Amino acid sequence: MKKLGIYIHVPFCRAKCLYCDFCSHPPRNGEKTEYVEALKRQIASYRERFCGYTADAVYFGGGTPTLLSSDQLGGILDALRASITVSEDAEITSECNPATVDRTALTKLRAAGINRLSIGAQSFNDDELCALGRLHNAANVTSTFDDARAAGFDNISLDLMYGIPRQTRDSWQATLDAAIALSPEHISAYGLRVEQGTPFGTMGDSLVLPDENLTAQMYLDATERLEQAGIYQYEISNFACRGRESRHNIKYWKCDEYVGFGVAAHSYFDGERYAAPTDIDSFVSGKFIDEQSVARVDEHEAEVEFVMLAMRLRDGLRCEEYRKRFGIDPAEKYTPRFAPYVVSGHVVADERGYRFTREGMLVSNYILSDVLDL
């Protein structure tokens, strides 16, 4: 049985954060019920295509998936199990915003089959949370985490953000320390990106952010502080206790197959990439694929993407894995391309392959653009 990742998008949130460009909005009356039923129909339509596959990672993302009830989320999982074999040890994750669920709701969520929680903390500083437009405060993060533990979750991730308005190096270190004190199994630490079309994107020079040097130092602070706490870096923005790396995310970085369900969800399945429409009304009416998004992945595209995503991982591009995928040794092509960055201390090259140093990860996009001729 081939292993497959499943992503399920829930586009509902209580309010849009000032930096968010994801497909999400506050739900209209009756919209959640209609959407869940459309999801079930979309999942059922894949039953024959899923023959020979086992899902070993399921991820509910958003939006805020926990705005759906535990019965609704459980019903989606039941529909999935009716269409594909879900392995007994599958990692089944739901994103969760602090203060959107209580201990009772989390207990029901765990009973419904969710075994991993990803809590969108972002910061443990109330001023910074306010600047981001978040609806929760730092105390809500701690209480939600404690409730999740009491509900039986033994695999919890915290999302943190650096480079945000009003943030200092000291406040970032305090956020890291507060997160570490909770003893999560996983932490994601993302640098703020200002996207067009968001409130932050329209603010121009009035949006005051930490400068590039300070943001880079914050990143290095995260790698050092988390590593000291036994939460090691396994990808540019992700850290975990040993054995608790996100199976869902690793599938993306390893270019493994996955299918996305729900509005705006993307898939890489059977040699094709495609996406669902971003309009929820179209999706609910039964248009599950945006035909213009369907693209066959050719050998060159597959090779470039494999190298680019593998280099995001701490282990980097492994020659053995490259040879298994493409039948050739990568050394002739990539050793001379990475050579200048080996000399500069941004890349390590050895018999196993190529990987970024921590300093290299800071400028990874520039290096990969050069190495891959992007």
Second form
Amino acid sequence: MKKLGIYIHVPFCRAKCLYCDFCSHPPRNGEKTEYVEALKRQIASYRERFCGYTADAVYFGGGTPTLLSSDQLGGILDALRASITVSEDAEITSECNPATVDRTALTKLRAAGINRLSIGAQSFNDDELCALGRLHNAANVTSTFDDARAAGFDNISLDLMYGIPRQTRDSWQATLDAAIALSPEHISAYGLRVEQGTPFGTMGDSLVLPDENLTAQMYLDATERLEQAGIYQYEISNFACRGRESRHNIKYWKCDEYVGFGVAAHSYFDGERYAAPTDIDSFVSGKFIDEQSVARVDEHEAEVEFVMLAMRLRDGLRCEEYRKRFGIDPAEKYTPRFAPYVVSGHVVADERGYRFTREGMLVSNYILSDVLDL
Amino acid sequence: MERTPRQEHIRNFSIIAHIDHGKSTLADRLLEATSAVAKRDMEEQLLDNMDIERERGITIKARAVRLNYTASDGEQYVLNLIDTPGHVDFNYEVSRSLNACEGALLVVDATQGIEAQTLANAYLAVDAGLEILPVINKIDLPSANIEGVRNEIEDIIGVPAEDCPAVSAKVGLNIDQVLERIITDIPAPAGDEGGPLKCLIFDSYYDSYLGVVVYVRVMQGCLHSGDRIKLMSNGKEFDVVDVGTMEAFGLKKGDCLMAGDVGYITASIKSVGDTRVGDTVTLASKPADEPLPGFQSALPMVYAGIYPADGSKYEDLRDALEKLELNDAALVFEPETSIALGFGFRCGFLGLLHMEIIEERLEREFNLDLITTAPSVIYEVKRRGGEVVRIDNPSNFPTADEIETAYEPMVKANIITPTEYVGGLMELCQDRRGVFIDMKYLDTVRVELHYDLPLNEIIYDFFDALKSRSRGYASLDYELKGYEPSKLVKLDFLLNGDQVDALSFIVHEEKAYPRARRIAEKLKDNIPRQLFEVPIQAAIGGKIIARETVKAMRKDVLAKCYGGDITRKKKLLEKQKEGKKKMRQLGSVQVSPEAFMAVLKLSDDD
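Could I have the structure of this protein in the form predicted together with its partner chain, to go alongside the form predicted alone above?
Once more the chain from above appears, this time first in line as the rest of the complex follows.
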């Protein structure tokens, strides 16, 4: 049986955050029901293609998936189980935002089969949360976390963000400490990126962000503090207690197959990468694939993607895995290409393979754009 | 002066003006009014053929057109309009064009009055012995001050303007008055039709079917197709294929050109280099005793290296330069190699504007991305031992201990300015190492300043500085005076310890320190950050005189591959890779073409 990851996108949220360029919006009346029905139809349409596959990771992302009721989420999972075998030990994650769910709702969610929760905390500083346009405060994060534990979630991740307007190194360290104090199994720490088409993207110089050196330092602070607390880095932005790495996320980095359901969801399945349309109306009316996005991944592209994504992992590009996938040793090509970055201390190369140092991770785009056959 | 009846019905004239005073628009209206061009076929500014000319609102090459006009006296006249370039780089071409005429329309904007170029051009026309007919333009504008401008013309230029035409070229008002005054005020051409042939070349261009088309004004004698002609500067002979006239939409064959006529010659000539502006065409069988006065061979004043940004485009650049050379006798080039930039060409230009125009044409018409090194003049160095070498490339500048004396080219500069700007301009000249010669009052409001200036101080941005310190009123003219001893040094730049030959230039000792500091700063701002710190050093010989540092890049990472969107990350890296391809690897440092440009465009304000 081949293993498969399933991603399900829920494009709803109470309000759009100021930095957000994801596909999400506050739902219109009746929109949620319509959307859930469309999702179920899309899932059903895969039934035959899923023959021979087992889903070992399911991930509800958004938006705020918990804006759907636990019945609706459970209904989607039921539809999924009707199309594909979901393994018994499958990791089934849902993202959720603080203060959007109470203990009762979380208990129902757990009962519906969801066994991992990813809480969008972002910060434990109320001013910073406010600056991001988030609807919750630090106390909400703690109470939602406690509610989740009480509801039986033994695998919880927190999303944190650094590089927030007017954030200081001290306030970031305080956020890290507060997060560590809750003893989550997993933490994602993302640097804020100002994207075009978001409110932040239009603010220009009026948006005062921590400078490059400071955000680089914040990143290093995070890796250090989290590892001290036993939460180890396994990917550029992801940290986990041993054995608690996100199975779903790792599929992205290892070029394993996954199918995304819902608007704007991306898939890598059967040798093709493709995405669903971002427009919810076309999706609901049954247009499940954006034809323009469909791309056959040929051997050359597969190789580029394999290296690009593997290098995000702490373990980096493993020679053995590369040989298994492409039949040749990567050393002839990559040893000379990485050599200057080994000298400069950005990359470690040994018999196992190539991996970034922390400083290297910080400038990984620069190095990869040089090294890869793009 | 004796004139034939044929000559009595010819008028040869130019239009001169300050930039934007409406020279081209007036030319268009004259063409329209004489039905040389039907209104519906009118393209704005017909005489300016090149895109660059239209955009910059300047004329680079001279052009000519023949108009047929029936005057109010009932007689048919031939009017030859010769357009002139309008920049100091091309002063020589302007003066030759003016020599082909008997009169000039001096266009003055009714809202702006007389400005620097109006004056400079008016003096050129007076020097050429032309009758000047002022035309006040833009009278349709509410702020037009016709009477004020009339007084200005009389006071400052000293030409009667009491009853000169006041027009609006834009709306076509009073154009007929201009045409009538051309007939009545501008003298008809003279010249002995039976004498030995003397034709003045005022323009030429290469046509892929006809070969070189030479625009001439016949001063004396008569030329037929089939005649064998001789160019008096170089002695080359050609058989004339065709002669004829320049009509609004192309050449029109004729039988002969006679004294007083303006027309073209084709003679299977392969290169415009043979038909230099200002040269005299005569008959091989019956040559004139001496050529028309004033000829100068085109002399490049400024040299720079031009390199393809993409090294593989070297051949394309060669082809493009060869094509431009066909049409531009003043452009010279030869191959050169730079350690930093690879294969390219050392090119010679008349001046900085000429250089910019060539660059722009290479980029636009031939779709090339270029890297240009800092412009340089030709220096002379007397080595110990007495050998004198000419240096057009800083790389060839000998080391200090090999030099006995270094010489740099000097010019005699003539600046005309309203009196209130004299102080600022004297400061400017002093700052540019000028030597004051004298100052003359032209009248109560205008002054003429004479300075000897090093050419390398004025090729750069002197003209812009002059304009900005005089609100555009001062005008500049200069001629080469010769070479004088000078304390010159070669300024080198090192990136991460490696010298970059393409950034070196020769500079006067006194100027070396401030220039070094400013360029180091500019480099710092324009060299993309690398993974390591990049020291930038400026050095004379082995001595470091300025230093800056490009800080190392700390953070360049995409935090999140959201929802498995691999494509987005890949595109980002592809774009980054694309940018890197344009970079030049100089030693261990990657440098973008913009960095070279930034150094080149260094100006006073930086």
